[in-house]
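First, one chain by itself in structure tokens, the form predicted alone.
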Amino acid sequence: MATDGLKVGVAFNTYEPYIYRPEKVSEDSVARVAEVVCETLNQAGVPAVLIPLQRSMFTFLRRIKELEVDVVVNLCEGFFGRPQWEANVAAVMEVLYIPFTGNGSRTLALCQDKHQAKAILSSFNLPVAPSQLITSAEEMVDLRFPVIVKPNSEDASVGVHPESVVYDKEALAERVEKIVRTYSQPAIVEEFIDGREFNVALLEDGEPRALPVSEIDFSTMPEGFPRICSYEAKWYPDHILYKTTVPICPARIDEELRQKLQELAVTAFRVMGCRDYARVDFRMNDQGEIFILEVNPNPDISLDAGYARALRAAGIEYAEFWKMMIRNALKRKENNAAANGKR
């Protein structure tokens, strides 16, 4: 399906400073990514316009109609300052039959809830680290230390810092209390897999396929820091943890491990109902056991982030990737029209 003659709306949620959140750098970045995607499409001959989602869903929808866009590139990672409402944006477009790129509302909602997502993956016999959902510091935890404590329904490593890895019950109680108080949600506590970290970007073009495996190189990380991709490591270029969590893509691994990671990633993609694109994060312990950390259905898609790096390693141009996603969205629209008896 050609993209000639189309008009594309690039949708993104704006940062809302009146919602208190200790981390905001990741939210600020969404607008910059949208600008790059819009510019990329225009340079590739696909007319594109920015459509910010601010405090009014009605204004957002009216702009889509007024601009007469044929398809929406959905970069929204939340609404009204709440990442938990990411799925709601997609749901509204689904109800109104607005074709959009990326994952559907059901998948976005399932993956946003880390505890729920791990339960689904585990039910399909996919390997996940033992974990518990905790709503207060008084609850008992039946897990082996060390453990890592995260907000249950955040993304972009929000709430994940070096002190998130704890080694005793006292530190665990303090961290759980901070998560529940700061983010107004339960904490997910999981056994910390101290080892190598990989991620696999996935792309759907008829069938889902895994792009080259990426590994995070922790070899130069200073002593005393847990080997994790914390918020500092992802979003602060001048921070020592950013400089010492270097991604390597393609990862320097043997063929057997590469194949295993890619096969697990494709299976997880299908199990969670993903479409278009996603990223699956893994940890591997010293015994070579692999665990799925999470399935990210809306990964950072900026040019300097891991997904674009995997595209380059696979020889796929950034503009061609977006054309592919737009074709996917239009194909879904065509299929929905046929299913509803429309021509």
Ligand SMILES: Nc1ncnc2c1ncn2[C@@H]1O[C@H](COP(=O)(O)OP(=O)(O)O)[C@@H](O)[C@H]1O
Contents of the next structure:
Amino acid sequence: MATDGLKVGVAFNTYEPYIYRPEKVSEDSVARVAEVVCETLNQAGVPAVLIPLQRSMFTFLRRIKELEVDVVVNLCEGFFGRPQWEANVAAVMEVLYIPFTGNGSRTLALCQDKHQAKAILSSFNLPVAPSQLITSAEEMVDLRFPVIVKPNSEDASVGVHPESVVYDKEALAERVEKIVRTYSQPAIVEEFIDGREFNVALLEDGEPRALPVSEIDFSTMPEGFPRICSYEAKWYPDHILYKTTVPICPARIDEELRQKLQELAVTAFRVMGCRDYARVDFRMNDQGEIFILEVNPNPDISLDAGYARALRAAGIEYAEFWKMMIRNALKRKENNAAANGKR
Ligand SMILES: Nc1ncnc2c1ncn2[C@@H]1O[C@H](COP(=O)(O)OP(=O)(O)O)[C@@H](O)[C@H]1O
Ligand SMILES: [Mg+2]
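Return one more block: the form predicted in complex with this ligand, after the form predicted alone shown previously.
Next comes the full complex, and the chain you just saw is listed first.
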């Protein structure tokens, strides 16, 4: 299927009315990514226009219609300032038969809830770290310290800071209270897997295909900080924690480990019902046990983030990747039409 003669809309969310979170930088980056994707497609001869999703879903949909967009590149990470509504944006396009790239609403919703996503992964015998979902600091936690405390339904390391790793009950109670109050949601308390961190980016090219494994090198991180990809490490380029969480792709690992991580990633992709693209995050302890931290069905897809780095390591051009995703979306439309007896 060719992408000639098509018009692509690059959708992204830009409106943030509820400043309930102290973190803000990750929101702004969606607009920048959208611009880059739009430019990339235009340069590759695929006409593309930006379609911001602001405060009105109607205006957004009207723009898609008026511009006669054939397919939407969906970069929306939420709606109305709520990352939890990421799936709803996809759901609206689904019921309106607007073809779009990226994961469907069901997968986006499942992965957004870390606790439930882990329950699904472990029900398919995939390894996840022991954890508990808790809503108040008084609740008992039956886990081995140290643990890490995260908001259950955020991403992009929102709510993940050096203080998130706690070593005793008092610090745990304090952190849980802070998370529940700040983010108005339960906290997931997880055993802290001290060790190496890997990411596997995947793309669907007929079949799900794992790209080269990436590792975060924490070796230069100053003493006294837990070795994690905190918000500071992901979003503040001048921060010492950003400079000392160095991504390496392809990771320097042996064949056996590479294969194991890629296989686990492909299984996790399938189990969560992913399509098009996703990234799976892993930690490995010093005994070599591997744990899936999460499946990201809408990972940061900017040129300087892990996904694009893995594409480069695999020798896949950014424009080629997007064309592939657009073809996937159009193919789904065709299959739907056939299934609905329209052909
Ligand atoms: N159980 C854990 N053990 C060790 N590090 C963890 C654990 N959970 C999270 N982290 C660290 O925190 C980062 C962000 O956590 P993650 O669960 O991936 O949430 P997000 O959706 O915000 O990316 C991870 O990349 C990792 O560095
Ligand atoms: Mg993550």
